[in-house]
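First, one chain by itself: the form predicted alone, in structure tokens.
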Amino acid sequence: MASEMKERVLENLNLALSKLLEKDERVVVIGEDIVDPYGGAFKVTRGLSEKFPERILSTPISELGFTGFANGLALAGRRPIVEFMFGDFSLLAADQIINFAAKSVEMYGRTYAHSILFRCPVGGHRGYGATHSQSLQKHFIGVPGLDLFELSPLHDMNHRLPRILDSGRPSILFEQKTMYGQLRIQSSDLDNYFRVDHFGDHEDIARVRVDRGADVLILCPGGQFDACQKAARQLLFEHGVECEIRVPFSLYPVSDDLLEDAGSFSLVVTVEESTPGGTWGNEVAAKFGSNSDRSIQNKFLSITAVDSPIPSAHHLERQVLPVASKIELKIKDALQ
């Protein structure tokens, strides 16, 4: 990784929020313990309440209540950003997200802007246990009017946060907790072997690949990029298998661009931390299979967490979640 890459994902997101608050007085950030000196459970809002004291609002412990409050602000023309302390707690506000925010754009007889963003720290590997470690993306897939995004070390939030709010649609941004401390990848050279570029609408899809044609196409949200990159390196060095990794910023609706030239690969793989059943990978597979121009001879592999609550003990947590060694083994076995 290039030496100039010193900005961490957390710092990039914090700066993007600060710029958004500075440029747009309609933006308000709402959530539990987000005011300094705490600055949020994962410090994403650290320093913002000193700069914008009237627009960083700490709330009581009532996800349903403060989400309803934020929806009211959105109806009144404000642009609220709601931080759930843990993404798991978004289920407490599901009624306000699914039955109100998502429907407010179109249920009044004509289209209305309802600019609201829900931020959800998700994922395991921190030893937080079954109720603080879930990846709940799949539970919001397919809700009409609700756009889903995922934070990534490959995507600059300074450009993307304003675009989300400018869309006038309610959105969820999923943020893998272990990614906050990772360095952003700001160069086209990831290392001596893999290069990075972006393509698709708004260049929202990051592509990581070797210079030659790859055997395997790995599709993963930003939270799984680190594990997939480690697996791809091992597959290249230990088994001579070349992988191309594509990381979309927009999870749902699934972009057609994500599967560009997918039929040319020997294996197409999706990787995510959600448990099996109704996953993002299922949505990608359905789009892949519905296009008759793509060869049905291609293999499709979905890698998810194990169908189990997430344990707190680190060694047990690794058995449940899709870590790099598990991804490597599953891909190697699928190619045999």
Contents of the next structure:
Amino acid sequence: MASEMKERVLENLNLALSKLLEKDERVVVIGEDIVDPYGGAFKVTRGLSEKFPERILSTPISELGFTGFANGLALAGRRPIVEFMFGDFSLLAADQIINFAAKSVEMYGRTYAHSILFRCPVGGHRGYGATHSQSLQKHFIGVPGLDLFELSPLHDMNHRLPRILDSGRPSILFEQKTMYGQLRIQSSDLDNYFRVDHFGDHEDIARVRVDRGADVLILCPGGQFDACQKAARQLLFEHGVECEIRVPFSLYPVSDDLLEDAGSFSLVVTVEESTPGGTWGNEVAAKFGSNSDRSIQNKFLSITAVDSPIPSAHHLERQVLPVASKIELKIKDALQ
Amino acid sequence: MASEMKERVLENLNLALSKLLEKDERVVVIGEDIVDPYGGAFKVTRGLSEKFPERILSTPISELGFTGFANGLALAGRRPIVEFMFGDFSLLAADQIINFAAKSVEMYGRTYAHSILFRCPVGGHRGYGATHSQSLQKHFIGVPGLDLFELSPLHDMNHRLPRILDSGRPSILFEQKTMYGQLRIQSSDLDNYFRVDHFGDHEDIARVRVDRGADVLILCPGGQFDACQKAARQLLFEHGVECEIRVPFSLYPVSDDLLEDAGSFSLVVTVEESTPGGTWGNEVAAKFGSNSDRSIQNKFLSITAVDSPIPSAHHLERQVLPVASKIELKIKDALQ
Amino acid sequence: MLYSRLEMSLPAGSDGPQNLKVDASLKISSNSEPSREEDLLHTLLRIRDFESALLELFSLGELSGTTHTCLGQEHVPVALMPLLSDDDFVFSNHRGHGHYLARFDDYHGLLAEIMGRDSGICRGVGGSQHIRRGNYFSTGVQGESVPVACGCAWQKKAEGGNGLALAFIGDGTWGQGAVYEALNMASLWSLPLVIAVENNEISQTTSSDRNLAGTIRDRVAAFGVDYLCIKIVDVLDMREQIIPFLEQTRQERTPLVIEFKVSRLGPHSKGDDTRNPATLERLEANGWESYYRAKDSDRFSRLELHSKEFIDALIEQVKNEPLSEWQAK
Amino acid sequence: MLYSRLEMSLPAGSDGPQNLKVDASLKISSNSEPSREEDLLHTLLRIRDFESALLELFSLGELSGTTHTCLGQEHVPVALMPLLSDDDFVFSNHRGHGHYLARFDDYHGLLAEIMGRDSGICRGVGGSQHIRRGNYFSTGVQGESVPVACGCAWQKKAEGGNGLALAFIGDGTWGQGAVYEALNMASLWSLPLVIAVENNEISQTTSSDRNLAGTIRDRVAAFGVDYLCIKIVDVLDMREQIIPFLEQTRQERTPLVIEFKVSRLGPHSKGDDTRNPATLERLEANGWESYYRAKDSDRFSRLELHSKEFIDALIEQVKNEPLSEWQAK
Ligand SMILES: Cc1ncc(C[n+]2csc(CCOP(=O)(O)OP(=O)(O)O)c2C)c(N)n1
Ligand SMILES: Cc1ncc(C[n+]2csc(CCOP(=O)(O)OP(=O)(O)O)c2C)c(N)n1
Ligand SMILES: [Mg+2]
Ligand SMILES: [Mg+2]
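Since the structure above is the form predicted alone, I would like to see how the form predicted together with its partner chain looks, so please show that one next.
Every component of the complex follows; first up is the chain already shown.
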């Protein structure tokens, strides 16, 4: 794809789905109100039902039931992709995700492929209120057989979606709702200062930095990249603090690559929109703790939302969620 | 209670429930097959329906529905205690627990009491297989408004059960199935070597040690105490390694007290039966990391089950779960 | 007369809780009284105008988030609410503005809530979908409230008295298993649970023939639960049909499902209507607006004017209020 | 004859997958053939003895974990299984030994599984409740498999052909919302899904009048799904009643619920029966054992002996096998 072409995150995901449906007859997409002309609450499936009418299934409001249905398809050799209208509702299907999909891989004494992808739009800043705004990623960490991924403006889904399904492992893709409309970052220059590259297995870790040897390493899922990037710019321009941001595509398991060389930063920061407790940041920290040389005196900082349900009013949402200015401030404080 | 009286963990819990029902008219117990003469799959509610026939509700097989029902009781000022026959099935009710019970506390702009207790029998070693043996504690960590507790042979439930309900916060009590039949530890001498005391808020942290100044600090939920204690004895007698074991009643939030003085041990270990990833141990480690003086070079070790569904066959279960001999070995290795 | 007294006691624009206690055993007389009908028509219009104003505010960018208006369905809560006592539990859903307004007559509190003002019912934290006031609750997860209402109904029965719990759900929400789990318990335990189904034959963009097999009537009957279907839009006549059934629920403590055949005249949320204009026109022709306009068009126009002024003034007022100062704990 | 061929091709004790492919359009003749009936009675008895042996092994402490025997319900899978092709999907539940044995005639594989031997179907990892072999699955969470089976039925229909998916559930499992979510989808999308309900009027210790309001028949009908009730215990007669319904499911791709009125003669799991002996006696008198014993008591005794010997030998064999050497990855 020409790096000059402007593409939104939503378009990229939509296109990736379309190509996948075209190439792989086994793929079926399942969810509420996903057929055209509506194309899903966030329009991720727009246009698909026109092209693949047999394989885009708009379901009753039955999260547990249609997730089970999708598990059945997976057992029968299909490759279902399940859209939860809001990731919050994945809790209604937790039994089918954790006790069936994930168990199908190893519970029967042999390893079986169970190719199924659950898509969860997550996150706040849209004024939907506490039951439609959560970032529940952390609750699905550490289920044997279940892999977690997150969408980002830095990761092309065209080859990544098929890869997830090829893995034969049930997976969840988290998608920050506010990110759908953002432009993808396709060039290696983010702007005149920050440069982008990718490293690690499958080039799955996107790295954004001014240069080698930054002071601060920020680790965040795709959904927080925008806020982190803004914070990093402020830190650079206002306070002369250089940050390197790494955005992994795979949230769990946490790849060793993510922490490559992490000991050389004076501060390592994780940023996520989840409430505190049992966070992805803890998982990263644990990995860091066990891998890195503890004689290096670097600090670890975990930035999350406030321990509260997410309010509806826009200005109150900003109070509890980790917006750029708060990230900036917390990093600044931690450096002192 | 006289320290000489031998009481099993199950009896203690059953008695605590009975007293609570007697003292507090608002308490209602809800679950599958919990009435007499059966008294629940693990007999925790035995005898209660005879004494309080109106307030012990045996339900259809409807985990989501009866959890919702209990939430309704809580809204109406009752104090429901919900028994999941197996903690694994709490996943069917995750929406009612996370999106309703926990949200009821703060989602409406004011703080409301929502007194409800979910009881989850957890853990393996009973040969029930992968969908009836899990330790899902970690998946409920970090939900605003939701507190987590775990039963132990070291904690008297008689005053603790009422306290949970008095808190006005939805709570989950995890109960290791293999522990129900164990004798409670009611004296301050565990044996000729190890002594027991309690400290922290509400004396909620039980401490088992030979003396001050042990080498290793083992932190574990009640369900792992038995294995940890056996490992500690072996370490002492076979290898001359002194361990102090701390068993908190409150799993989450993790109390500051739990890590009191932790920096003075050469090794801090968490033991839990969960699979790796997003563990309680990570939560403790994160707290440790942020609280303690990092110039102390102590190590942190997290012991969990293997990353696998729990097999049915007894000998295979032992292979994946953290039994005493494995705990002993891992601690010995970490000390080298 | 009971209902005129009731409605007289609800001053327009009041935002204090109203004592709506009603002796359900009282029957209303069948000949409609002009003053009573005028009052309820005024309520219908104010709810309609409230909802239309929200859509307007959204399109002007003065509101964000989500809003599911009850345009076309206003008569359901207006008919139902005066039949409930304020000790009864009410569970509203995502399409709940009309439920709230008909219950509390508190336009200010709801608008302030939706606009994130401090005087909002829940200080802007709950928002359009998450409301709590006394025994009135709403939440945004479809089906979640039905088993919850079941628990409240159990408590009502345990207390003695004739209280009940009522939950509103849409036709599409019959896709949720929780509804059946609750029906089963309510029937087994004989609980005074009322499910008010607003069947607008659509869920978001999915017409009910594409997500609901069989009929709601049969599903209800299969659980041994009483069923009433309301197809009319005359609010007083609706009440007359409902009262004996509610009465039975209160006296016998038996569950009841009331299916209201209604039309959603607005978009699902904002601007997301995939239906064609002809369909909408047909639906409008059968709604309460056409009905009451035809019945007395002068009265209708007069009240419409009042209502618009009332809502316009309300918006001005709320806009000028300070934003909520709620702080997370 | 079709069925004699079928059952002849199932060597006792075989543990390889059997090709049970059947042309469902073939009807069986109504006059029973002795050899065929002898075979199926032998199967009934071996399943019964297998289950009894498990309870015995438990009481001797030679088995641990949980086991839910199908004592009294053996005739259901014995009637059903030969009517399925081996491409059809089957979802068993916690009370699934009979389902497995009737489908695969593999006593060795199942006992080895339950005893944690390497030759077990799932190497001792799955255990009594979690079995997978080809298109046959079981899991221990009530109701979980019904929507899953629905997905498999969709695939069967998408493939063309006349395949179906069948899920076994108990009466108590009608408490689970997932069942209704699946019924709704199966009806809306017209899927060849069969739900075989083994209604023993009890769930663990709860009698069905205490956890099931209304009737299963009505619940099914409310979703526009076909329904068949089987109250008899003569296996060949059962098949005759079932075949036209299954045929319709295959041809028209429509869902079907078959309710089998059965008696659970054993405990729920082990030794946890709270029913009184008189009740159990009454139930036994109506079961397939009494029926077939009365029909030909010599034959019954002869086969009973065979079966006991077969199971005894099996136990000896499996006991001497090495424990599973499965390793977590
Ligand atoms: C569990 C759940 N799934 C999906 C949604 C998203 N959603 C909100 S409203 C709606 C349609 C509801 O349809 P219906 O019950 O008929 O009510 P109506 O909107 O027509 O009043 C959907 C799917 C939700 N809120 N909750
Ligand atoms: C979701 C879930 N809840 C509870 C259980 C525990 N349990 C196992 S069997 C059973 C009773 C099932 O009754 P029924 O469906 O009638 O089948 P039966 O045992 O009579 O064959 C229960 C409650 C379970 N396995 N799954
Ligand atoms: Mg609708
Ligand atoms: Mg049963």
